[in-house]
Amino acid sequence: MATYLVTGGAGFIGSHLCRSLAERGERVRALDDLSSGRLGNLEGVLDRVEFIRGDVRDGEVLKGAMQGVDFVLHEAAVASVARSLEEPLEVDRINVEGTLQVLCAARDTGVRRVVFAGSAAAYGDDPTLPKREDMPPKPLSPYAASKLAGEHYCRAFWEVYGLETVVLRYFNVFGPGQDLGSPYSGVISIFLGRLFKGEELVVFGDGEQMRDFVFIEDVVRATLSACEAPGVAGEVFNVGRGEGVTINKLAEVVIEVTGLEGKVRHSPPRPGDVRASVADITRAREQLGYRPEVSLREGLIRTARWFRGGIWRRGLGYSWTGTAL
């Protein structure tokens, strides 16, 4: 039995990792300052997860949390292009300084491996598809730059200190647990939230931007595989489905699977958005054994069902008149 520390453990991806590890019978610690994460995300497993409230920029808190830890899954971050445009300094402090503090603490406490949540945003707007890990990065936003800086620190700590690090460039992760109410949430949860409230779906630009949407369960499998896969220290891996869909098509499918009436309104393009992002997952398949199992449609159905149940349980005041779920 190994011991895991999940930073951002009360957030969307982090809480799913904690839940999966707890259900496997592993020892799990979750570190989160609850600035965006919620303890409610760990409902049902809090008795099996040691929760530590703390900031990833606090080196002493991190060292305490990493005592006896084998693997650190570093998920804590500001995961928003839009917020990085508004608050680049704060995003740098959390995403870059926080990552450096995590790596220093892991080095000093003898952690076996750190798995870092990178981002497909590192590729920028290079028109080449699909995106391969050996392509030169071209970050277009402070968020993308902060994630790329984290990648470089991971590589440096492997080369200089021998701390095993693995970088996973997540593409567009979605699933139960995303925040319907946050303007910084993923497009799928934003679309669902607006549908539930009877509002238009807002598509920026012409809607022909292409994205690779990957279900949270597949992301969890890839992340846990990266902990113990042999011979992958210092490497970078894409984690997506390897399939692209336009935002226009996504809006159509979301409306279809919910059975709700929805209208689409186009707004001007947003700065920092890339045109097309689709993963080449060959490297992850060959070295991590990663094979995405949940289709976009199935993932959307499961996500919408979860949100519907959450709306009813928490009395959020959204309407639900659809019959498809």
Ligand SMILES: NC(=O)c1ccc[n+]([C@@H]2O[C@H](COP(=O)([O-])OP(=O)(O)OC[C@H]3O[C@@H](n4cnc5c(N)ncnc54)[C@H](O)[C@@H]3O)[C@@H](O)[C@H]2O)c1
Given for the second form:
Amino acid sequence: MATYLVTGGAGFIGSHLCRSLAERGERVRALDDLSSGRLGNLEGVLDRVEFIRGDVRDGEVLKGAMQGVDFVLHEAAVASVARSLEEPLEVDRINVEGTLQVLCAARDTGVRRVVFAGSAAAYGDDPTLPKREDMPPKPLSPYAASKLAGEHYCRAFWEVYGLETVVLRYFNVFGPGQDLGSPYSGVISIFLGRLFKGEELVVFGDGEQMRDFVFIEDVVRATLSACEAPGVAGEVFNVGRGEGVTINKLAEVVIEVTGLEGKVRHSPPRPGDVRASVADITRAREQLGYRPEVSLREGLIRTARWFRGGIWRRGLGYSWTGTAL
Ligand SMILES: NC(=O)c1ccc[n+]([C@@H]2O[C@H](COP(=O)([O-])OP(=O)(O)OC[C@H]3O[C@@H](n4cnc5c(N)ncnc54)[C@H](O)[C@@H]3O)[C@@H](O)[C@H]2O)c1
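So the form predicted alone is up there; where is the form predicted together with the ligand?
Zooming out: every chain and molecule, the one shown earlier first.
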């Protein structure tokens, strides 16, 4: 049995990691300041997850949380391009300084490996597809720059201190538990939220921008493999499905699987949005044994069912008139 610390453990991805680890019988600690995460995300496993409310910029809290820890899964961040445009300095403090504090504490407490939640945003708008890890990064937004800075620190800590670090560039992660009420959420949860409220789907630009949507369970599998895989310290891996889907197509499939009436409205493109993002997952396949198992359609059905199940309890003013699911 190993001991894991999940920073951002009350967030979308972090809480799935905590749940999966707890269900495997591992020892799990979650550290989160609950700025965007919720304890409700850990419902059902809070008796098996040691929760610490704290900030990743606080080195002393981190050192305490890392006592006896084998693996740190560093998920805590402001995970929003839009917010990074509004508050670039604050996002830098959390995403960059927070990561540096995590790495220093891991170095000082003898952690075996840190797995860092990087982002496909690092690639920026280079038209070459699919994105390979050896392509030069070109961050377009303060968020992307902050995640890339975190990657560079991970690499540097491996080089100079021998702290094992692995960077995972997540593409567009979706699934149950994603925040549906926030304007900063991913496009799938925003689309579901609007559909369930009977509102039209807003597509920025022409809708032909392409994304690689990967279901949360596949992301959890990749992240846990990155803890144990041999010989991967200092490396960067793409974690996507390896398939591109346009936003227009996504809107169509979301409407179809929910069986809800939905209209699409186009509005001007957003600054900082990249045109196309599709992962080459060869490296993760070969070195982490990663195989995405859940299709976009299947993932959407599971996410929509979860959302429908939570509508009444959450009291967000949604209504259910669909016939599918
Ligand atoms: N969701 C995606 O599609 C996606 C894609 C690429 C990368 N990522 C990265 O994956 C990680 C997790 O993303 P998510 O989608 O689960 O986001 P999320 O917002 O649901 O989770 C982030 C968590 O970090 C916590 N947090 C924020 N600031 C903190 C601080 N100063 N101290 C302690 N905790 C803090 C939040 O409360 C939240 O629980 C992030 O690092 C994000 O950049 C996510």
